[in-house]
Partner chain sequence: MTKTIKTNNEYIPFPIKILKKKNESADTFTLRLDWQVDHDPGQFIQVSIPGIGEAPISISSYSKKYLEISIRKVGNVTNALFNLKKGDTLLVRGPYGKGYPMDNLKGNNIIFIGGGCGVAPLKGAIEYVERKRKEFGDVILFIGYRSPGDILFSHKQKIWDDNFKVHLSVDTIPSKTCYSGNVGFITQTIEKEKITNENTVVFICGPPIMMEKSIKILKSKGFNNKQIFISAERLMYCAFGLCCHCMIQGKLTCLDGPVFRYDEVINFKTD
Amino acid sequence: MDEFFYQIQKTDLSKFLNNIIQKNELYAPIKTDAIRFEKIESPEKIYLDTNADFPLKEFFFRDREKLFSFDKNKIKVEIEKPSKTRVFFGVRRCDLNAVKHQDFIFMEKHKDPYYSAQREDAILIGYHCKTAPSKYCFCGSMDLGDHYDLMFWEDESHYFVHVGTKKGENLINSSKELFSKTNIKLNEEHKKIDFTNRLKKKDISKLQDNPDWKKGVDKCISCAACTTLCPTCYCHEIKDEVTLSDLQKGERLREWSSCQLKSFTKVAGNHVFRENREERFKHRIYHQLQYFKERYNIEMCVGCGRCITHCPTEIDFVEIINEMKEK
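Show the structure of the chain whose sequence appears above, on its own, in the form predicted on its own.
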């Protein structure tokens, strides 16, 4: 796509979003008891002061998904698909990259029709952070790329908008009277977010046996809040649900799970592969920062900091790693 920016006045943003609502479903961050993406009918409800507490993951990789129903030897597969195109506005750079990573797992490495049905027609409109929305953000330490249909940069009286895909270009063209081209071109400076370069050690391969991990392990209660709110975690379990009245009829379900739960690695015979809490604690961090990258050459973690922000015992694993010394 072209590297130049479009421009739209702030006073025209509601008009643009209302145009989207006419033909699509619009989702944006709303502040109630928490900040989460919800379907909206009015742009006035949108909250952009900080990042959403909950990522977009649940809209594509759903927390509970019926894979098929069965009745004796008959299997019925019903893959649900949204009735309208869903447009997500106000998605931060970390979450845009998180969707890209989930796309990689569920659409490239493994062809998952359930994820694809939710994801294929969705349109992502990003919102660039001027500065870190949380003191725990460390997205500047991660290798984040450009993954959006449109991206908005806020200025004093207007937004600069960059087109990332044909879908994004079509949205611009559908409201072209609100946009004007500029001579400003996208560069690396536009992608920077101040105060987000928190993680100082990118290679933790030699820190596996460091005793400082205990600083986090001793505070961890294995509640799995970190993985539930993580925009890239994709751990799940598959189970069958039947009724006692007819054990040959039921549904096969996929549900979110967590590597932080002892039950996640429990197998027949009651053997648990990661019985020890320290093993589970380190596994999540190493998968995010080391293992996934070694296998796919992609950093799984996007540095959103939700796992730290919402940890009930306030475990800042980034700070723990930064203070570690190699033996």
Contents of the next structure:
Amino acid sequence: MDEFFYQIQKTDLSKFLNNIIQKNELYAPIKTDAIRFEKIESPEKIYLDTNADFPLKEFFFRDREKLFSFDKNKIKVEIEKPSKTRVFFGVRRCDLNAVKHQDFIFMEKHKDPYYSAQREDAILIGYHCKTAPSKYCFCGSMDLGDHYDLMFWEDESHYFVHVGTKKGENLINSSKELFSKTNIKLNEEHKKIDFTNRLKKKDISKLQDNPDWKKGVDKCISCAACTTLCPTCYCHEIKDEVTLSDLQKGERLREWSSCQLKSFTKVAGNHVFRENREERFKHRIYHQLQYFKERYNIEMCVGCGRCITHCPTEIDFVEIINEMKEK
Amino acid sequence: MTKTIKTNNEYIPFPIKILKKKNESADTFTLRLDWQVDHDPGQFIQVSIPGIGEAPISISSYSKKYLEISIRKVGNVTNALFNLKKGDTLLVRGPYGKGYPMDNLKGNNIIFIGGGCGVAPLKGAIEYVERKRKEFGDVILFIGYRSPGDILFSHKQKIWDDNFKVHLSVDTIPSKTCYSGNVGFITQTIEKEKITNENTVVFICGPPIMMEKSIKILKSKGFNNKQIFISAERLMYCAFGLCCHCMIQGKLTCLDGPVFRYDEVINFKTD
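Can you swap the form predicted on its own for the form predicted in complex with the partner chain?
Below: every chain and molecule of the assembly, starting with the one above.
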């Protein structure tokens, strides 16, 4: 795609978003009791002061997905697809990269039709952070790329907009009168976000037995908020649910699960492999920072910091790792 | 949302008929399935009963005509499977996983060490060796069960005695039980037996404590980690590397295992 930015006046943003609403469903961060992406009818409510508490994960890798319905041994596979194109506005760089990693695991590595049906037509419009929106952000330490249809950078009186895909370009073309081409090129400087280079030690392969893990483990209450709010965690379980009026009929469901819970490794006969909290706590961090990379050569964690911001006991695993002394 | 009907994807099982059901012991039974599918000994399949759920079960046979699974009643799915009979249908998908590397072991001696229902996955490999007996050297079976009532696959006893050197032992004999075989932990038998590590590989499957003990004895007899293959048990849902429940220090039991060469997993600790 073209390296040159477009620009749009700030006062024209709502016109652009209203144009989108005409033909599509628009989702953007809204602040109520929490900040989350919701379908909106008018752009006024959009909240961009800080990142959303909930990532986009639930829209594509849904927390409860029907794999098929059954009637005794007869199986019917019906895959739901959104009837209108969904456009997501205001997605941060970390969350866009999280979508990239989920696209990789669900669409490239596996051909998951349930994820694809939700994801395929969706359009992602980014909103680039200038500085860390939370003191726990560490995206600057992670290996992030460009994964968006359009990306917005806020400036004094206007936004600079970069086109990432054909889909993004089409959106601009459908509101052509609002955008003008600039002669400024996208470069690495634009992608830098201040105060996010927090994780100093990314190779944790030799730290498995470090006693400092205890600092985090001792405060962990195994609530699973970290994995639930993580934009990249994709572990799930499968279960059957029957219709109460006819027990032969029902559905097989895929639901999010959490490695922080004992049940995650419980086998028949009630043996639990990761019985103690330390093993479970470390498993999450190692899957994010090491195991996924060993297997796929991609860092799974995107450094959004939600697992720390929303941890009820604020376990800052980044700080814990930084302070670890290697033998 | 609109709905599109699709026919197939990785999660979708298909129906298979039960050709035969055989009770092996009070809590363990074998289902012979009308399923002709290429597989390696040590691989597993996903078996499900709609409404109850799905469970990974290792293949316990080696045949081109059918596929057998031997199951212990320990959970919802396995209890429901127990209630099925000849002619009934269940849902399956697979086979999955990395089994025993039989093709690379031609000309070698093999030692099988199995405990309890851990004998089931080994049985598939043993039947492979039965079928291709000339391709392998000496074969020794060390098989242990809790009590005489727990002994599995007794109908195979004669074939195994004719083809291999078999050591079968039970841990204890409950009172009023008529039993004239060996008594004691099977690991004690291994310890006493003269075995050499020369051109020999060992397959172990059984309770963790038995596997641990066996490995210790084997190492004292000169075996190295590369000669030992173990079969890991983990909770699994998808069986194709996506759900991550079976992950052990980054390795996925459903893809990289369930059979692992011991040197690959020696650092697994408790994970």
